[in-house]
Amino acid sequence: MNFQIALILGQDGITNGAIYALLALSILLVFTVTRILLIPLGEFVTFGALTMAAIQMGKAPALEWLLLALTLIDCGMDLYQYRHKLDGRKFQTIGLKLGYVIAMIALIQTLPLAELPMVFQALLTLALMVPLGPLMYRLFFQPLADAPALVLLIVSIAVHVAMVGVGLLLFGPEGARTEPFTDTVFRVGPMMLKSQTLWVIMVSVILIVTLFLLFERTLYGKALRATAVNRTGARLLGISPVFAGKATFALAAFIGTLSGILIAPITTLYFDSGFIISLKGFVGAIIGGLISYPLAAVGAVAVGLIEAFSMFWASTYKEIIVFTLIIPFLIWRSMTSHHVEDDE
């Protein structure tokens, strides 16, 4: 390996690591607020990328019908839950949900999707994908919010498996890539930097800093994190655990979808590509101990760099090398942390 190759591998590693860092922070965010390890996070990445690709080809993404189906189920559950105390506010909320979905379907069916500027294509993709986060929490996790962490993990795995099947149904087995934001290439000394790489790194850094400041330095962020420590105490202090769960799932869906939009011009994504991507983000989150945002981000970037250099030295074993990283950190965490049993 010479210096030129090392620079290229380092650039690829930092680019991938920036995406893994975003996913690691999303996993950390959801876990610290809801105690849920969000295994289906990778599906937001792949669904977002494939939806963006469909829009760029001028096809109406089938995701709109998934959004409609889940919204109808959500509204039906709300009607059943509040059947004895329905009022105008409840009907207004249900009407807003249905109106939003109908408006999105109307836009998808009428707009010249392929002719839209790329920024509007990305916004349309986010508008379709982000509501799936709160819907996922409402339908699958909210009824079990007080269950032990193991039960929540099992449900999370089940949702992931179901979403992979839904992805095959909606998008088919073919992979897709999207057009890059820009084709400009910059020369920095002996290294060539693609503008798409700079976009990935810049957006990732902005989101990482924003998340850190939000959850470590603001009252609202600390209030959200309080729901994971004691849901009853948070409720007594006026913090809604239901709103906290939906808000964090919406934020995770936003970050996952944006990550998919960022990496879709770089690599071909398939309906089942999300699990491996999110698993590498999970390794970064474990390095951060599922507690520290900065450590999780640094760990995820380290995962990206190790993966890139492993592809050069031992490409056949790169996945094994990356996932083996989690073992020493788990051993270290188990030796240095106090074990606390879940409350009955």
The other form holds:
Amino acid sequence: MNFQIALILGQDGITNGAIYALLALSILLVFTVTRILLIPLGEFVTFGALTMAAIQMGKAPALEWLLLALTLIDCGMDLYQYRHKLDGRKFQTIGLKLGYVIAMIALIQTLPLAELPMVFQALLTLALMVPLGPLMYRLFFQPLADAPALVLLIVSIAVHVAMVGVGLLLFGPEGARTEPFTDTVFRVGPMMLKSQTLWVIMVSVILIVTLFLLFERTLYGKALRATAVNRTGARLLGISPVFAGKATFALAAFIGTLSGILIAPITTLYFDSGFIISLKGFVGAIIGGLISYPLAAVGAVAVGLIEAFSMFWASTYKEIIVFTLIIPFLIWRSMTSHHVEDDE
Amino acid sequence: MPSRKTLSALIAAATLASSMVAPVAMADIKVGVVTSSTGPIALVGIPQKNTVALLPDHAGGEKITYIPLDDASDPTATVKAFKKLIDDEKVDAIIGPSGSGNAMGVIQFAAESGTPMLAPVGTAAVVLPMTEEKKWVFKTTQNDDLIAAALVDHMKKSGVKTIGMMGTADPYGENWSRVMKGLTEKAGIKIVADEHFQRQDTSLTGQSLKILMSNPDAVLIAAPGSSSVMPQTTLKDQGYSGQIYQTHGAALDPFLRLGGKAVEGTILAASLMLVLDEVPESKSKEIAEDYVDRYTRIYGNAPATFGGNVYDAGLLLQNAIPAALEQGKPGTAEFRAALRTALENTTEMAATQGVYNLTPEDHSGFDERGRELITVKDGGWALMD
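Here we have the form predicted alone; I need the corresponding form predicted in complex with its partner chain.
Zooming out: every chain and molecule, the one shown earlier first.
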């Protein structure tokens, strides 16, 4: 082990750590606002990456049909739920949703996907993926928003398992990888810096800062924060829990998809890779005690670094080392923070 | 994509339905097929499941019905599927499962009930060392050491003195480490690094650095399916310029697509199915061409080698059934025992993967006619001369 190898491993660890940090933040965000541990977050990562790969190969991503199907079910549920008080506004919302999906499908079927500039490919992927977040909340979690956290966790696991199956159906068993955003390689002293690494770190930092501003400075962000602090109190002040749930899921879907797009050029992703990636984000979130954003981000980067170095020293035991990390933190956490019984 | 998937699903459903609905005459021969068409090793299982529709439907004047089941890559589900096939369906033989680990777990059930099992799996551990239980297992893939011998041979000829290995941390990679240790020792080649990784790992920088540090003449990557690509691209990215060898696990078209320029010049040994157009005429080539044509007509894409392994299992059964029919009626223990003996006596049978010569000691039975040295040239497979 010399300095140069440490540098390369460090660079690798920080790149992965930045992705884990993003995921840790969205896990935290969803958990604090809705009490749901978002296990299917990893699927947003893989679906995003695989959709991007399909678009780059010039194939219409099969994801559009999933989006269509979920939207139709969603509209059906809306119609049923409001069947006694249907008015123009309800129809307008339903029309807008359907119109959006149909417009997306029309776009995908007609655009020359492979020739689009990469920015548009990424935007298209995001436009397809992000609505899945609120849809997921509407269909699986909203009907039992008041259920105990354990029930929500079980539903979350079920959704994850179903999504992995759907992923196999939509994208096939082969992995995929996308083109790097830019091909340039920078030399800094003894080190080679791949531009994709810089992209990952840059986008992650920008996203984290944006999230911070969103929550500190905007009304919507404050509403979400209020819900996280005290759900009932926020509701009394007129913050809709349905809105809060959908908004956080949309944010989680956005962050997950973006993470997928960011790492797809670095690694081969399979339909079932998402779980292990989001699990590492989860370890980060645990280090932050499922409460503290800065601690979670730092923890996630630490997970990335430890992973990189353990991969060098003991490649066979890498996962064991990373996931065993959670135990001392749980012990430390349970000793230092005072225990609050779950309100159910 | 969706239309092809739906089509294959429909066909699978249709085969399943027809096997259940068709009035089953008592004398029909029943063969269970267990594959992993969903779950982590679906890449292997899907072409295998698709192949069921192409398997021979008659042998020795009797109709063969196939009962396909999916084990979702889960070893527990494999055991359940085997028990269902053996206890409820009273099958005469079982083809499957797809995964090495899954196969290891069901050998005892096949042996207990005396049902011949034809495993299209990679690991030689299912038939070696031969035991009383493994007597019931036959393997339709080349043993790792046969493929490895071809690679080591080539290394020796091209003057390689040291190699680094990068394999998956699963039975496939572990077995390759073991096999290569033995063979390289004999050939006077030294393994200077032996690294392992998980299929879903997002980064292999550490392993690859470790190999680069020991600076071997060549690197062998032992990983099944698309996971064989990332070690190679990582090594190339970090500036490794030696020869890279791959195992038959990489012998799939996604390897070329995902690897792009980084896999150009790779050397691997695999069955002739990859380079059908280039190999000289032989019985195996004829059978493989017919199989690939029929498969492509139904599913719209050429099958991966894994499908060929299941097809060969069907051919082996077809070949053995007439002799077994003389000993007993399908559905009886005598028939299954006779079928096992007949399978064991298979001689010079050509199939898609090579020529089978099974003996009581060798339940895989390939020789060098079952492997070709293949290289990647201009983004396609090419036979090495």
